[in-house]
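Just one chain is shown here, as structure tokens, and it is the form predicted on its own.
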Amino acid sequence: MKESRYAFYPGCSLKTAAGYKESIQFVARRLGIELVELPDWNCCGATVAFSINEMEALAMAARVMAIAESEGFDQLVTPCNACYSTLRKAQKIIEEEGITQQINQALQEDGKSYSGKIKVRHIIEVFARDIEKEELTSVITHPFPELPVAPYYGCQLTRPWGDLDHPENPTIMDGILEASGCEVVDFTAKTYCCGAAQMVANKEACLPLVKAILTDAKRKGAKAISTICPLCQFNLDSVQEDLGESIPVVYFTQLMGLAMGGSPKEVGIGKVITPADAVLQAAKGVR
């Protein structure tokens, strides 16, 4: 293992995400990883704040990273694609425009200071890159190869950066699911946009986007979809009745947790909207 202790930024949506927090904590414990939640953290601003006032948006994101730095960390981990993208975007803008001093003037009122040395990472990168495959497979006690799973990445994990995985055809989640004993289904829509926050204001415009993702996954033989972002999970899960669809959308950490012997309650699998019967049946079959 490369590292075992990380600053953890949950983001605004984690507490209401359908079992994501529980499953992350369960998997981290099984892997010997300590995720230290930042004290007094604030919203990163997401994409909306940048369209209103860029300097304020940058300061919001910088404050989160400044807290991690002040706590003595050099790596900041988040489970949300939007948070991950927003924090990295803020870092890049602050560095390229040379406005660290201006940002710190804004943070000074709160007693914070940002140096730009913190590395922002997605939780999936920690589980996939900082844990050796042998370490992961050693705690997999209940694999369920009879469950075909389509890994849905969303559009913000690998784009625009392209340094974590292939921008159009990422496989980082595929490796984790395979190591956990799942059958991975490769499908074209794995990086399609689900509509993100537009689902709230423009639901009708987003429904075709979600329909395309769900339909492609099912057409390729998937019995469940695995995702890595609270908003992606909610969008794919919450509108299935409107679309006449029914395929469980769970977090990759929930599948990992079940494969590690965790109960449905321990990994929050019962909190999804679309019944996860296929997942639970496959997991039950190996218990």
The other form holds:
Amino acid sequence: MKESRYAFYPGCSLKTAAGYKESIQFVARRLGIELVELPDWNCCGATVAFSINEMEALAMAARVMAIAESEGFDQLVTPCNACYSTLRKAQKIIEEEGITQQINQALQEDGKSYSGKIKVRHIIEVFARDIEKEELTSVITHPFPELPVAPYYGCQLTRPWGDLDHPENPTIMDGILEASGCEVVDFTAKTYCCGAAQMVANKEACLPLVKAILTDAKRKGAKAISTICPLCQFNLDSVQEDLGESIPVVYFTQLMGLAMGGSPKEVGIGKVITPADAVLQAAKGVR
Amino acid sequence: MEATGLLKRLLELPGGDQLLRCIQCGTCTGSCPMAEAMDYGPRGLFALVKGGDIEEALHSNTFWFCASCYYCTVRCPREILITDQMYAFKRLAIEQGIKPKVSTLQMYTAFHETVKEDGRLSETKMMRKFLLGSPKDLIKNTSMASLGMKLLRRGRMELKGESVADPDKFRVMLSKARTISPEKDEITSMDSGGAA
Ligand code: SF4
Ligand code: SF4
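Please could you give me the other form, the form predicted in complex with its partner chain, since above is the form predicted on its own?
All chains and molecules follow, beginning with the one already shown.
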């Protein structure tokens, strides 16, 4: 194991997410990883701040990173694709434009200072890359006997940079799901867009997007969809009634947690909207 | 002359000159999940700009429908940072007081106001602001109430929002950030030249 202690930036959506927080904490505990929530964190600004005022957007993101730096961390992990790409985007722009000093003039007003040295990572990198495979399999005590799962990544984990994994065909989740006993289905729609925040403002335009993703997962034989981002999970899960669909959409950490012997309650699976019966039944098979 | 001024203004935005590299191949529009909802796809938008019809471009709904999925950006053969262009269009339209017909700006405003108040986003608070500011969405979204109930039953409705330790300081930081905006400087100099 490379690290066992990380600065954790939950982002605004984690507290209302369907069991993501619970399952992340459960999995981290089992793996001996300490996630230290940043004190006094703020909203990263997401895509909204960049749409309104770029400098404000940069300051918001820089403030989050500045807090992690001042707490003595060199890595910050977040469970949200939007937070992940927003922080990284801000970091890149500030560096490329050479405006660290100006940004710090703003941060100063709130007693913060940003250097740009912090490395921003998505929580999936920690579980998929920092943990040795043997380490992971040693805590998977209850692998699913049979559960075909479609790994859904959404947009902003691998785009625009494509450095963490392939921008259109990432596979970073596969090993984790396989180690948990899931059968990973070949999933064309794995990085199709769920509509993101547009679901709030322009739902009609987003419904066909979600439909395409759910349909592809089902066509490939998946009994559940595994997600890595609160907004993705919410969009794929919450509109299924409108679409006449019913396929469970859970977090990858919920699948991991169940495979580690966690109870449905411990991984918060009762919080998803579309009943996760297929997942729970498969989990029961080994209990 | 106004159009020339705006076009100049757009091209002067960070990376704005990239638009001139566009070869109109259509890869962006072909990849865009929201293209069907847009009046012009990204390619069409850039055709307007290249043709000098910046007024029409700024009144289009293209960028208001953009979901920031970056599909266009990773596929553009001319390596134009299309998604960032969409952000630039939104900022310029806001600055010019051009109101979109779609509800995106109302949603952004609700989000922005909530974060300015608390430093963090309470989804409940944002939705309340959004729906109050956009009654047509309140009427349209009859399923919203039943979704709200589902979330409430699952303990996923945030009844009491969180905030940063000192929201006042956070707001001062944001105001300060706005004043150091290089874009702001450009606007001032453009305004003095173009508005006359
Ligand atoms: S993909 Fe790039 S070059 Fe092709 S039309 Fe779109 S912006 Fe122009
Ligand atoms: S980033 Fe925006 S414009 Fe580009 S493909 Fe996605 S939705 Fe369309």
